[in-house]
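Next up is one chain by itself, shown in structure tokens, the form predicted on its own.
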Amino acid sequence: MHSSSAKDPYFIAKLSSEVTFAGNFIEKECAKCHTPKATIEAKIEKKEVIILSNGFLSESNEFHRFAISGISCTLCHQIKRNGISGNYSVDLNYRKPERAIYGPFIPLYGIEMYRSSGYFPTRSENFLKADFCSSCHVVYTPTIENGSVISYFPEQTTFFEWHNSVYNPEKPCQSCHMKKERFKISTKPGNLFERNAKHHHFSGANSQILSILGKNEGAKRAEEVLKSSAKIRIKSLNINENELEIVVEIENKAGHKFPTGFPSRRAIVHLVVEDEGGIVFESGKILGDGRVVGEDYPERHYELIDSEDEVQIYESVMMSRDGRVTFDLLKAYRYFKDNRILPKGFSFLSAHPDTLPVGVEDDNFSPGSDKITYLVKKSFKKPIKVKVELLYQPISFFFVESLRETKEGVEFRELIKKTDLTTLVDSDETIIQ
């Protein structure tokens, strides 16, 4: 996804949509991160900063060929300084050949790189820590009322979830998202030995989009993060005559919220009890264009659930300062609902504010961990099957439908009629003889 952080189309539609609200201004704010070489080498030639409207995206646009690179090798490693909201610093006084480029090994055959490159290979410990991440995966957004900024919204607190999770600091963020393995990191010189280097693939949860794009080798990877990332569990059954009770443990095994980043993902636990006549309890049942049965969004959190219109969606829900649900970033003023689990370790007196729950009145929501419990009240006829499931949406239906009729809003609707956006991380079954 970093190296198409320029092509992905839901960043597209739902930047133009956002613009059709509040202006070309907040291109500035995400080219920082989406668009980041185009955005130096324009700052640099006192140019423009736009993405769309033959900006950075049009091929005619003289900084194009920079911008569809996305977040590339030399924008990384040329960060010399870490600030959230994409405030990083790049050393703008030197040009090639005389910038340095930085990266976690001491430079062995650095003049080879030099003549090759133009740039002189740097040590810097920056790269191994999660600090690096925070750059683009804290991000602050502006709220606009009246078409001015009053306030700036949380769109995503990655790294300070982390920051507060028991990951810290021995896992940072490239322990997960960068997979070790020995090779050679360079194929000049021809003598250069293998080293215990990290493969720069980022992988991440987004599967769908990778797919879209053609990339089905990163969708592949991405899919097997995100079943690493949470576990469901069936942790207890009890049964009388006309009533069943089942406990339901989710664990979150990510080193941040799960899900985490933009509030447009959210993960769905779909629980159905069947017996021999068939199916007499189902909640959280998915249909094909993505909305959930039963759910009156935004749906609140449950510790207990004993209807089928009642659904435990993990997610976390905007609102601006009327009070107002919004799916506009741009109208978001806090959060009306964030009841995403919290990592392992997570502790709430030393919590960033903008991390902590809300809407949560949950004893079994825990740091790590929440539990749900259900309660079917029936006539069963065994044996009865159990089956829970942890689902997972990149984009939810709202914030599909939530697209302005902007030509990248449509084209993206029409892209994705063909592609799930729902899937699978994990699932647990038992059967009462």
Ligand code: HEC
Second form
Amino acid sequence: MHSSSAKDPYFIAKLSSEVTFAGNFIEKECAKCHTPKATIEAKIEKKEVIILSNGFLSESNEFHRFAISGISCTLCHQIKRNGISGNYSVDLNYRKPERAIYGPFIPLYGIEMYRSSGYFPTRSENFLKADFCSSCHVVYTPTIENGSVISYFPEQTTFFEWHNSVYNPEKPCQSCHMKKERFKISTKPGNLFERNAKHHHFSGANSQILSILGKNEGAKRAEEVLKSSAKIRIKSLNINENELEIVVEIENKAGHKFPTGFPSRRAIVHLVVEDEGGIVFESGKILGDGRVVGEDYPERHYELIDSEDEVQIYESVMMSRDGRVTFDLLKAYRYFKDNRILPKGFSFLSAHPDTLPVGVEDDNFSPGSDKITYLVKKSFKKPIKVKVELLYQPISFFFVESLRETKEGVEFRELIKKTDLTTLVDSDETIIQ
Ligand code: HEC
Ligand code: HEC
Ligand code: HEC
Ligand code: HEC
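I would like to compare: after the form predicted on its own, may I see the structure of the form predicted in complex with ligand HEC?
Below is the whole assembly, all chains and molecules, this chain first.
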């Protein structure tokens, strides 16, 4: 996804949609993280930072080649100081290519690298820390009203969520998102030895966009990461005449909230109770276009579900200053709902205020897990089969619907018509004899 941060058709569609009401000036905001190299180069040359129209994405733009390489090797490896929300810094005092290039190792054959690329390899502890990722994985987007910025909204807080979890500091982002292996990090010089190095796949949960981009290996890796992220289990079953009580538990195994990141991500719990005569009770059935049966957006958080039109959906829902639900990043002022499952070790006392759950009144919504009780008041004939599934959608139906009718928006909607936007994370089932 890093190499595709500018080519990503979802990013382009969303950007074009936001620009229609917020104005072109907000493009430089998105450019900080999605087209970082072009942004830095354009600033050095005192040129306009703009992505759409005749901007970076247009082949005739002088910064096009920098833009389409996305978050590339030389961008990350020149980050000298971290910041949050795109406020990292790169050393501009030296003229390229005579610049330092940072990495986790003490350089042994640094002169080889300098001879062939002009960069001086330089050690930086920074690369082994989660703070390195916080530069872009904490996102505050401006809230725009009538063309001016009225406040900033915590659109993504992945690093803050991790910071307040059991994974801090022993398991930084790199330990889960970059696989460790022993290999030679360069083909030159020939006598270079192997080291404990890290693969650079940065797999997340978004297999759909990688498939659309034709990156099938990447999509497979993303699906594997997603399947390792959470577990769903039927914890207990209680049956008496005309009533079945089922307790379901979802455990978050990721290093931050599940789901985390971009606000269109969500997870849905699908439960089906069947007896001889067929389906007796079903909550959370997904339709072909990604809509969920029984969902009244935004569906509230549940501790107890006793009706088929109630469904548990773990998600963040944004609202504008006037209290209306919104899908526009630049109208978002506060969260209306945020019941995404907390990471293990999350402490309410030390939590960054922008990571606290919203709209959750539930005693067993705890760090690392959540429990839901289903109460089915119907008559059954044994045997009864109970099945639960945890499903993930990187882009909810509503985010697709809310894209404005721009050229890029229409193209994107056409593109994802053939894509299944729902992935199975985990499932469990039991039969009551
Ligand atoms: C998103 C930021 C990012 C990008 C993009 C990136 N790197 Fe890295 N790179 C890192 C981090 C972080 C480490 C340290 C990982 C660790 O050891 O925990 C690293 C480590 C390395 C190392 C040391 C050996 C290893 O694999 O651990 C080399 C060599 C390297 N990167 C080269 C590259 C090259 C070449 C590219 C482009 C193909 C690239 N990097 C792109 C962040 C990045
Ligand atoms: C210069 C900014 C920047 C830095 C630094 C950075 N990222 Fe990212 N990262 C992004 C952007 C932007 C995307 C989304 C690209 C897209 O979807 O279009 C992304 C995507 C990802 C994804 C894939 C998400 C998905 O949709 O599946 C993972 C995983 C990830 N980053 C992990 C990391 C880790 C771990 C680090 C630190 C070692 C890191 N990133 C450092 C900007 C950055
Ligand atoms: C304990 C392992 C673990 C650690 C530590 C961890 N992650 Fe993740 N990460 C996961 C798993 C599993 C997923 C997939 C589930 C999800 O989306 O929440 C994921 C998903 C993501 C995504 C993709 C979300 C999407 O929309 O596709 C991003 C971005 C990300 N992580 C960034 C980070 C950053 C930044 C850090 C450090 C601050 C970090 N992760 C630490 C395991 C981890
Ligand atoms: C501070 C860095 C930063 C800024 C600024 C930023 N983004 Fe992102 N964006 C990210 C990261 C990191 C991700 C990946 C998170 C994830 O996968 O869940 C991302 C993901 C996205 C995605 C989802 C892509 C996908 O394939 O699912 C869209 C759409 C998007 N950004 C649009 C925008 C727009 C529009 C703007 C400007 C208003 C913007 N972003 C500004 C860091 C940033």
